[in-house]
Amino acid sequence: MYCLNPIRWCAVAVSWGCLVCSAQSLRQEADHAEVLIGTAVRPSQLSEVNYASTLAREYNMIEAEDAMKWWVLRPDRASFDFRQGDELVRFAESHGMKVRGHCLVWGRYNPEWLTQGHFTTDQLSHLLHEHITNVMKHFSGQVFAWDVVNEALDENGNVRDSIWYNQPGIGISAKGTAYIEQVFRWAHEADPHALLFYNEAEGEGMSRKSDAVYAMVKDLRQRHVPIDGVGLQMHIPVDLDIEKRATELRANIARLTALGVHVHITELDVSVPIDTKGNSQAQDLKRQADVFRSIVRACLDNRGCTAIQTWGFTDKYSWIGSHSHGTRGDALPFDRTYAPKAAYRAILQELSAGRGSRELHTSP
């Protein structure tokens, strides 16, 4: 049973596993300046009482780190096991939160059914058409936005090689970019009230890739395809140039908003250096929080950026500690006690600063 409370100081009885709630949370300064502040969950998590207290106090959105992903969602050809999905909804639906739904298609981390089933360009197709039509029906009106498809550029803006645009592909990989057309087109015909997103990684900044993203999101928007958004992932380290990196960020905001689609930052984590015992320095911490400081504020100086999330929000399960080797870590708001760092408090000053300040801009 799901009993916390996210807004309101609230003392609930021991026995039933909930702890007090604080007045004071990322959510309700997110309320007020009219943004979404999200992070990516497990649903595996969601029993630790110091995990779900902290998710259902701090954030108004969740998104499945891999609980809507192919691998999961389809264990066979004939089969949908939607129960984990279910289950964030479920804790969503109780606190109050929006989701977001990640992601239709990808070219990576499909099960070996379908990698290694050798369908024809037909086939897939049809798989394809079915899965988008099945999990989007499945979960209309529970997730309100979908990350339709993730990162299928390389780092040169070129149509990245997948099962789906050429390997073998849906039938249409001659004609560049037409697969993506094809399934944002499946994803509205199936929920047309959901928002759909292109999402993407290293794109955030002025660059080869970026431009091309903006390039095809023009066209797509030109030719009445039904694309909403674009999500920008933003994993980046810690050891970059803050203002640059803000100011191209908030340039690519700026060009992608007037197209008149909204913009996510959707897996951000700030990755710092850490020894062999697994500790950060003090000094790289607090410049952590100059990151995050500095794009919570791009974000909210366009009113067209409409949610911030971070990739998990406790450094106890982030991903960067086993990507990097343990070579890095400690990259997200809350540390492994669930105590916020600086970068908390950061973000929490940038969105408390952010009420009524957010600069005009029609939002899409």
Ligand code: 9MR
Contents of the next structure:
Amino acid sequence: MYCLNPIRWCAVAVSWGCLVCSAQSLRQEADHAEVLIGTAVRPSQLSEVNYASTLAREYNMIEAEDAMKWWVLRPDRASFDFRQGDELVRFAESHGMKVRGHCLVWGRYNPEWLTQGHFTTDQLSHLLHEHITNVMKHFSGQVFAWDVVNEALDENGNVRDSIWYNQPGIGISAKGTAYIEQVFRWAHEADPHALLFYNEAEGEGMSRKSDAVYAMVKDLRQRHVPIDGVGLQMHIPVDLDIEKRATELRANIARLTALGVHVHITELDVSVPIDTKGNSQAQDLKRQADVFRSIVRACLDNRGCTAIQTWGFTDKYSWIGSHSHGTRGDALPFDRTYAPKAAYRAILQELSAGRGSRELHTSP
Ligand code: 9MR
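Can I get the form predicted in complex with the ligand as well, since the one above is the form predicted on its own?
Let us now look at the entire complex, which starts with that chain.
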């Protein structure tokens, strides 16, 4: 009963005598289901008509894929360059979208002047406090939620070595997660209205890493450290046991939300193998749709899971191609010509089925 273009879906359904005729876009269904549906965005693509129109039609939330990271915001020690971030905020405001901020503290992809600067712990502490304060104040009232800390734990659940933790760190390296606690406190001071998230990779199911995230968030909440949510990234390959993954994801979402924090699915993509001609297989894309369906359903079934975001939306632009040296890709809901894929239709159906009594906890 679907036609490929969701805009035309209603008209086709009516002409076929369909009585249930409502879904036109992901964002319309997400609004009804009271969940945020988002995507990472690259400001350089906003001038492309298909990119901008698909984005505005389908999503009610965007996040800067890179535009709010240190390496873009901080060309040197003295300057802040907010131009790309501001462009995203303007786009969001003119299309009634929310903006997630990503990310204030990450041990990787920092500018060379910072990593090679031989700063002391006192200097690093000052630099990080200043960065968090200036960036959050700049986007205050525009960015409703921030990934304050990104990927701070390793696969065993230990705190990763990093410039902020112990190389040389901001001065509290012997105390495990104490530096994470400190930056959440600074973030809350800078913008008391923003929701503050810890964002982690490969810790979506049940594992030593997700156990450590859970234990850390539990400890922080018990001591009233201002943390409001956990971001589950979900960069996953299609070839996995869907049932097992979904069951574990549900269990992890359940234990995290029981602590009183939001869960956002923050960076979902489901990569499939790509052949030497750059093509993927139909059966993989069908299976990919089932994976998207199971994840969206797992989120919607828990009202503390308040946002579902993919890491990009068109297979034309994704980090996976270069990361996998062309061996994997096609991981997103729209193909390279912006046609909706089976994955899109699976998400749309689940959002449509998820309409109901969910609450939004996304102020301001
Ligand atoms: O997709 C992002 C890519 O364009 C950047 O080069 C890279 C380094 O900044 O970051 C990628 O996004 C990452 C995200 O910020 C954190 N989780 C993993 C994402 C994919 O690597």
